[in-house]
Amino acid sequence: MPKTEFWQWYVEESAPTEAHHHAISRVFFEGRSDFQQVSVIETPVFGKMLILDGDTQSSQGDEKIYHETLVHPAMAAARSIEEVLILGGGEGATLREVLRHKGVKRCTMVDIDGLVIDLSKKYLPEWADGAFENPRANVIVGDALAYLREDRGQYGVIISDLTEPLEDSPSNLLFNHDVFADIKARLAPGGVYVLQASTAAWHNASLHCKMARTLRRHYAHVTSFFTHVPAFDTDWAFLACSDEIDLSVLARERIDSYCSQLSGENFFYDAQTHARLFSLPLYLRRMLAAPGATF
């Protein structure tokens, strides 16, 4: 096969001597909000990319591996989903998720980001595939953790698509017991918690630990689950939190009795995935029990 010649590349490093480089066709944008370097491009191999302070967010090969893990096993474990409160989540696509299931009569969806949102409208469609226009879709252009203090409502699920809690991130401020507690607060009787967990490799598994340690103090059930994304190049990691629903065992008939329920087709999720992801290799398993850094 020829070599293909390409004037740029994007490199996003994992650590200090390890990197993935994607060449770039095309930039679409590139620039800063008031908050995050915001990139948009796109690569030979995943399509179009979203990009912020460094970090692929989603592509357009494989965000549905992603958002499907995020939103379905929580949505088909949940007492109710009637009224859904996502954080973060600009591109639109776990709005798609949710909005896929009948169910739902309303999905709130509260993200600090205007630009990441209109970039994702103008250059990303496919992510939201309508879901912005939905009339079932609140979009709140806002802080999180302000919505959080002054909302009143109750959630059968609430997801959280918020950036990692890196110390230069925006959504570091939302990774504190007093945060969670609010997020508690508005959880209702039988709801999930669910939330994008850093990643899970053997090498990088720290912080996802650290997360599920202080999420501990404030659940009766806390529950890893991850899957490899192609484009982060990495297992990357979430957690379900419940009261009352420990979701690594949730009945095949009811996840298919879930999945029935959407419209189109699943490209990840089904039951037989749900019970792939809750399958945690023995290394991660050890790592959580280990007693070490909360937040």
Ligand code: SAM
Contents of the next structure:
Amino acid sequence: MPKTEFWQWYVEESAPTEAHHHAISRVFFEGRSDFQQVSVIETPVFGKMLILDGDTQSSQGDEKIYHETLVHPAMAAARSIEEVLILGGGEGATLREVLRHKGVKRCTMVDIDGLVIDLSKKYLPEWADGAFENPRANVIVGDALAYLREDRGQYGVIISDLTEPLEDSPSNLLFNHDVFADIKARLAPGGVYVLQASTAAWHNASLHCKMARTLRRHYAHVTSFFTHVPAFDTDWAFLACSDEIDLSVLARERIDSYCSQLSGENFFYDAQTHARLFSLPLYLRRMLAAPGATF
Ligand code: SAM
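Please could you give me the other form, the form predicted together with the named molecule, since above is the form predicted on its own?
Whole complex next, starting from this chain.
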């Protein structure tokens, strides 16, 4: 390895005084779309990475940890998986994971940024692994907010794979009571709404807890789960929302049976991993139970 001073660095700040430095071995793309700053780079440890507005979205090395966790617990729990909706999901890896199940008749993905999709097809084809061309995929370039207002479909699973709802992000308007009500109206009976839901790290879990508190007003069960994602350099959290099922007590047999119907091999998720994902440390349970802000 050359000495550190010869590398260029991608520095991801998780707070004004905290950062993870990734050495850059190659830059595939650097520019601005109509909605966000987009970079596609390669790093020696994590391989290719997609970065939006300075935030790592996923890395070649560990994207399966993130995407299998986002998709499979919800799909295993839902009463029906024939119709699935993805909000966001630019790289196509969430779509890939959904379509691995032969019981899915159609998966609609709505991402606002055509440039992110085009760059993912060009530089990150391993992520979608052909999913964009799958006849069961219905890929729409458009604002998920507008889609939710116009659409009258019913989905067994709705997956929110949006960027963090930070002030300047195009996802910002998708995190509030009205939109959560629109999403619930699109869920079929026995359906599950799952979202990537910010970090679960003890020093940085306030956004996650705010999302959970808001969603509890809409669903009987709002269950947090998380895993460490090395490229994010933090514990990453998700929320599963359902009126019927508490995903933290999903039966092992149900998960085994679901996984046996997936094409190819899982990298991360199985019944044992499920138990670990939903086993929350005391500090997080306390933070989630405490009163606080909502959207
Ligand atoms: N893994 C990611 C993370 O950790 O934040 C999220 C992945 S995915 C790349 C996020 C996608 O959300 C992007 O492709 C972005 O274009 C999309 N997005 C943001 N706001 C949106 C909106 N209003 N409607 C549809 N897609 C949106």
